[in-house]
Amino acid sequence: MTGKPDNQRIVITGVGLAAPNASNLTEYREKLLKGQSEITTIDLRYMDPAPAGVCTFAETRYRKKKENKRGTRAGCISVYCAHEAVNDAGIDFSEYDKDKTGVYLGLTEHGTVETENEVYNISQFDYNTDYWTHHHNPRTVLNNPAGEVTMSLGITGPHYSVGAACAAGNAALIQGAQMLLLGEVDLALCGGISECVGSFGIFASFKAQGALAQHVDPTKASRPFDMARNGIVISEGGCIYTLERLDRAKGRGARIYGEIAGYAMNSDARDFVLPYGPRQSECMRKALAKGGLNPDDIDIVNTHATGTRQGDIEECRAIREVFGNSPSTYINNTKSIIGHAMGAAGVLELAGNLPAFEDNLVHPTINLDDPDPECELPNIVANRPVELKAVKAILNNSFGMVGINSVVIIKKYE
């Protein structure tokens, strides 16, 4: 985006997050650099216990317990993250019209938690639907989490969810940037949310596919690229950004975390579940081209890798194809620390790397004890952080089921 006028450059000015190991960016970054995983084991209805990432945050900081009870877990996470992002950005809506503020949230799934809970509830009463809650419909509509944000903040501009499997967080970030570039909104709250640890069906499905991670130590269950990896650690979480056009951000003296330099999305068009490296590499190349960047301009590639055998291999092939000749590009993985937060994965993982623009550190991929030769990558950061001379560009991969791929590139604002 170099050379474009300030009103056509989109920047990140606020971050609000809830991760399995932190509820603000400062704490999150500290724990990522330490490789501190707080993955635990949870009991599952109808199933054996499984490793999972569960968020702990101030659930009643921005709305009352009664409001949380009426809403959803996804809505609760969304409201917390949105308020945190707005506060972090120093926005009091004196500079922005709430009619021109958009809320765009990426989701992998929504409604399964509520439906499973209600079916279980009426099973205790011989399936008498008189015990089915009248809150079910508003809780399960796809726009619910974004809608709960608008009600909490009084935002009257557009709100909707972006369904893009595990690429959804990046997709919503792209949507927010595009709406700002089109002039449809002046401020965008965008990111991704996951409440999936509340759904036994997600765990059961991954288990049926042979893709649910297991380990005697839950903090070691998520191990992308490692020979001992055996699947995904499911996590809940959320991350919402405030996006602004650069001229407006500069005009109010906002702190800028980074500038959206490039992005791309494409489809494999091949399989419901199996990823396809050639389309992933194509997506990375398109994002680089959009940003006017070369592979060696990228300092950090934050991988999507989930800890499934074929998924990790395909992404590594794609990264080698694009970055194989770039000795200055370092590779890491955030899921090894926090698990897979589904719709929140891309944006939550990106957030954990944004502070590298200031501290020049690449957080490690943990649990990488016996690297799979098929996952060999140049400059992979394993088990300990690496300090670079400078970090000026970060590329974030986020891929999902039914063959959807997304890539976002953030540049340091200078």
Contents of the next structure:
Amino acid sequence: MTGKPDNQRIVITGVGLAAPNASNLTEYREKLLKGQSEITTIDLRYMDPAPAGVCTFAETRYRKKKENKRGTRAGCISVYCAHEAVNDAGIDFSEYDKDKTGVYLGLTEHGTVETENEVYNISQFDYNTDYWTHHHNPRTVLNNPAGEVTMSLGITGPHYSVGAACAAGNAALIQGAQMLLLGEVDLALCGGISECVGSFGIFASFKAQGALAQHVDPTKASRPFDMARNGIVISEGGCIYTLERLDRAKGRGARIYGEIAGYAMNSDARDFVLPYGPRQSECMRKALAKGGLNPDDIDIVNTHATGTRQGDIEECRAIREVFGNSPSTYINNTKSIIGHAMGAAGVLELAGNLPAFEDNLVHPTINLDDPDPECELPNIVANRPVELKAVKAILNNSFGMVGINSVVIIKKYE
Amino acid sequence: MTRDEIKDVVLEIIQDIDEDGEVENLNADAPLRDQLDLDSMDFLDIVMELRKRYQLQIPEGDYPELASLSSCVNYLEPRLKDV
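The form predicted on its own done, now the form predicted in complex with its partner chain:
Full assembly next; the chain just shown is listed first.
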């Protein structure tokens, strides 16, 4: 891809995030390297408490309490992440037109939290719909989080959501890169957001499926690849990147976190919930081919694994198929530390690995005490970080329900 | 409810909508929108809150009556007299 002209190369120049253990990249990286989980237990309206990842960040740093109250939790997280990313990138919109800036946010779902809250609200009034809020529609339109970002930053270019289940964060990152390559926008704010912990229904549905993690110690509940894994830990969170074309980024002297070297998306076309390894390996190979890369060019594979029995096995099978003969590739899992941030998962997990281009460390997969033989992976990084001679390429997997797969490869910018 | 009580309720509702809004020194006869960061959705919040608290249905045609603090009190006084 480096043979391409600079205006056809897309780079990451800013990161804004809210994770269950951090509200900026420096703090996040430190905690990932330490394997510090801050997964807690939350009360859910109609069901038993469950482990969950909840974010603490400066909610009123970039907009008033009143606006947070009117908007959604997803909007609140989005506004915070977007401002943090723009600030991190050193963009003050003197170098980019706001009408040539696009906002593309990935969501697993949207409106579930707001609808549940409103049904609960009218239940207090004998289900009289006169008490249903006028805020319901603007809160639940699918573009809500991205739209709240444009209102807060005064961005007048396009904004919309990308719905791709738990592959949504990566899908939005790909969307942003594509819009830049097409010349539709000059600056893209893209990433993924999740407010899922506000919905009992999402927890209840995973529970009904036998896929909701349980553990007496919530920080040990998320345990991909471990024999004792028993499901997903649901988290809220967000991560937004600023993407620019390389010529423009270089022109303004931007710091470059990495270059989008390759990406791919495909569909299983078989099952509503069960993932399918062969299609996942195809997706990884397509992303490698797009970047003109071989498996042994990848130093870190950041897995999607969520801690479900079959899902983890399928992904490990796919990774063995692609990277089985690549002894220089190391593998980790971020969900073990932060839980599954759904629409934010792919981008949030990728962000946690980007600093490896500087420190050459692979953050650990925690809670991997008794590895499942069916999840055997070459070079899995378990429980403590591993230092490599150099990290030059990271491959991030992110898969979702109804059979959607996404892979993004980021190269170190040199 | 007395006029003062009604005024306190309206101010409390506004303060709940906008915790950062300064409601202490409002000009009671000037439009609330000119003095506070309130838009049409916020006025609907006031209408909804009055409905929840007092089962008061305010028809859309009467919304202009809520423009200032004084007009709110004038409008609500007969409707909340038995509360």
